[in-house]
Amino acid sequence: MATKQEIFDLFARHVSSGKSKYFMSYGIDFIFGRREGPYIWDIDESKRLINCHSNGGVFNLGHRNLEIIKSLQQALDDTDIGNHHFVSTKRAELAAKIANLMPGDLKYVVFGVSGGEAIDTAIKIARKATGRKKIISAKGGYHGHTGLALAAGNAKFSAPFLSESDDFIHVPFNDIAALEEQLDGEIAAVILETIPATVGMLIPDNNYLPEVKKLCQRNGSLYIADEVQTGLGRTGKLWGFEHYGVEPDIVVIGKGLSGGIYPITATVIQSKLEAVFHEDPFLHISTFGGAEPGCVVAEKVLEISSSTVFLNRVNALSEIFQKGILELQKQYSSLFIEFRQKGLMMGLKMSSPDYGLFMSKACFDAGLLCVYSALDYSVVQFLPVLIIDEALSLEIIERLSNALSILKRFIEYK
């Protein structure tokens, strides 16, 4: 078996020299090996981490969830990817389940493979349905790395690839006046993450998203909810937008729908928007979108994530984390200045951008996998797996306390 250094060298030569150098320079010489539930082990079993990032929600139900694996194994007994040109039982059944779990008239589903693809699809539908081209999104927002999704996101990701466009307008999140000022007859849609993670887990005011929907209706524009991270129980409700009593025109689901096992995403649209495909139902295709084994996996994910027992547990764990982390904030108030939370979607804001980076490393040293926000280094994203119990929640809080202690000692020494 290759050594860790040999794997890092191979990765550097053939995948990404930058990533290899980055992790080695910070002393995070960790390579995913064995994984189970909330835990991941280094490839040489020298270190175990509790996953408190969950890859943005991919591992909501833990690593290698046995129910999900069983569903995939059963699906492989009699299906393969299928053919996207034709009618499919599995796609029809999954689409019906998603529609039944959505509010109002969100009844049609277009499947994809990645979150970026699903966002691209949403924007394409909005443009064709409205006959307009311009899109409004939030400053610091993140919607993926494909074409239209990339342009809708922050310039940090779009500018290097010359993907910035005057057709994409960026306004501050949670600022209704700024949005209203930009809305005009050229705006096809407003696309927003319900809680923008990459810019630091910003929690919207209770009236913000309802006001967004009202302004869109008045302007003849569509409201697209990016639920790639907030969906599937992460916030304590099945869909994050449910906290705000709003019904989007289009909802994008990704990450957790895969169960961490099979990539699949969904763009869910109101019935009236399905008319964009009436003239030519092959106008949009995705070869691997809605692959039949993935549909079976996603059905099981929805079955688990939509249950009252599951959502009640998320909310109970949320209270445990809120109590424990607010105590830590008091104890380390000079370092840890704000706790942002909606369910188990949490952000820990440090008093300096440098501290967010150092805190991610301190968490690693304390046995937790956490990642700082790419567009606000002062915020550490904190997204534990949703299937943990109370005992592990308390252990995570204790390890977080250890990480803050490590950070404090490092800063004092520095």
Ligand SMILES: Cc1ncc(COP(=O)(O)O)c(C=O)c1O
Second form
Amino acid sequence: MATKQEIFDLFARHVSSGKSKYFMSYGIDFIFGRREGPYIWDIDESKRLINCHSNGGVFNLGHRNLEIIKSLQQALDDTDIGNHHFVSTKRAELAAKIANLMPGDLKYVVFGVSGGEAIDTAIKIARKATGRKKIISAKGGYHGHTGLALAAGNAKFSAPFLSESDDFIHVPFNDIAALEEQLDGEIAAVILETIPATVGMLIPDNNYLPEVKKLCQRNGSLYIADEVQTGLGRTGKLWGFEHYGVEPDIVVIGKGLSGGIYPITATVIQSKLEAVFHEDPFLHISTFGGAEPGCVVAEKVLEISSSTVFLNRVNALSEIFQKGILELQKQYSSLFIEFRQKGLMMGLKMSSPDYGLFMSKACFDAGLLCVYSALDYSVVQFLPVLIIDEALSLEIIERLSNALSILKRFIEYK
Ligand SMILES: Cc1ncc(COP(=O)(O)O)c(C=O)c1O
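With the form predicted on its own in hand, show me what the form predicted in complex with the named molecule looks like.
What follows is the entire complex, opening with the chain shown before.
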């Protein structure tokens, strides 16, 4: 078997020299090996991490969830990708299941492979339905790295690729007046992550999203909820927007829908919006979107994630984390200045942008996989898998305490 150094060198030569150098420079010579439930082991089994990043929700149900693996294995007995032009039982059944779990008239589903693609689809539909071009999104918002999604996101990722556009307007999150000022007859849609994750887990004020919807309705614009991270139980409700009693015109689901096993995403639209495809139902195509094995996996994910027992457990865990982490905040108040939380969607705001990176490394040393926010380095994203028990939650809090003490000693030493 190749040594870790050989794998790092191979990766540097053929995938990314920058990433290889970055991880080595911080002493994170970790290569994903065995994985199971909340755990990931280094390829040589020298280290085990508890996943508190979960790829932003991909591993909501843990790594290699046995129920999901079984459903995929069964699907492979008699399906393959299928054909994206033809009528498909599996696509129809999954779409019906999603529609049943959505509020109001969100009854049609367009399938995709990545979150970015599903956001692109949402924006395309909004433009065609309204005959308008401009899109408003949040400053620091993140919707993926594909064409329209990239332009809707922060300039940090769009500017280097010359993908900024005057058709995309950015307003501060949680600021209704700023949104109202930009809304006019040219705005097709307002797209918002229910909780913007990449800019540091901003929690919306209770009246913010309902006000957004009301303003959109008044202006003839659509409200698109990006639920790629907040969907599927992460916040303690099946969909994050349910906390705010609001019904989006379009909902985008990704990440966790895959069960961490088979990529699949969904753009869920109100019935009236399906009319954009009446003239030509082949106007939008995705060869792998809604691949049949993925449909089977996603159905199982939805069955597990929508159960009351599952959601109750997320809420019970959320209370344990709240209690434990607020204690840590008191203890380390000069380093850790704010705890952001909705269910198990959590962020630890540190007192300096330097500390997000240091804290991610301290967490690694303490046995936790945590990643700082790419658009606010002072925030450590904290997203444990959702299927842990109380004992493991307490162990995670203990390890987080160790990480904070490592960080404190490091800063004092400096
Ligand atoms: C809120 C949100 N929307 C969209 C995306 C894009 O998803 P993908 O990476 O699958 O294209 C992400 C990815 O991190 C995300 O966090």
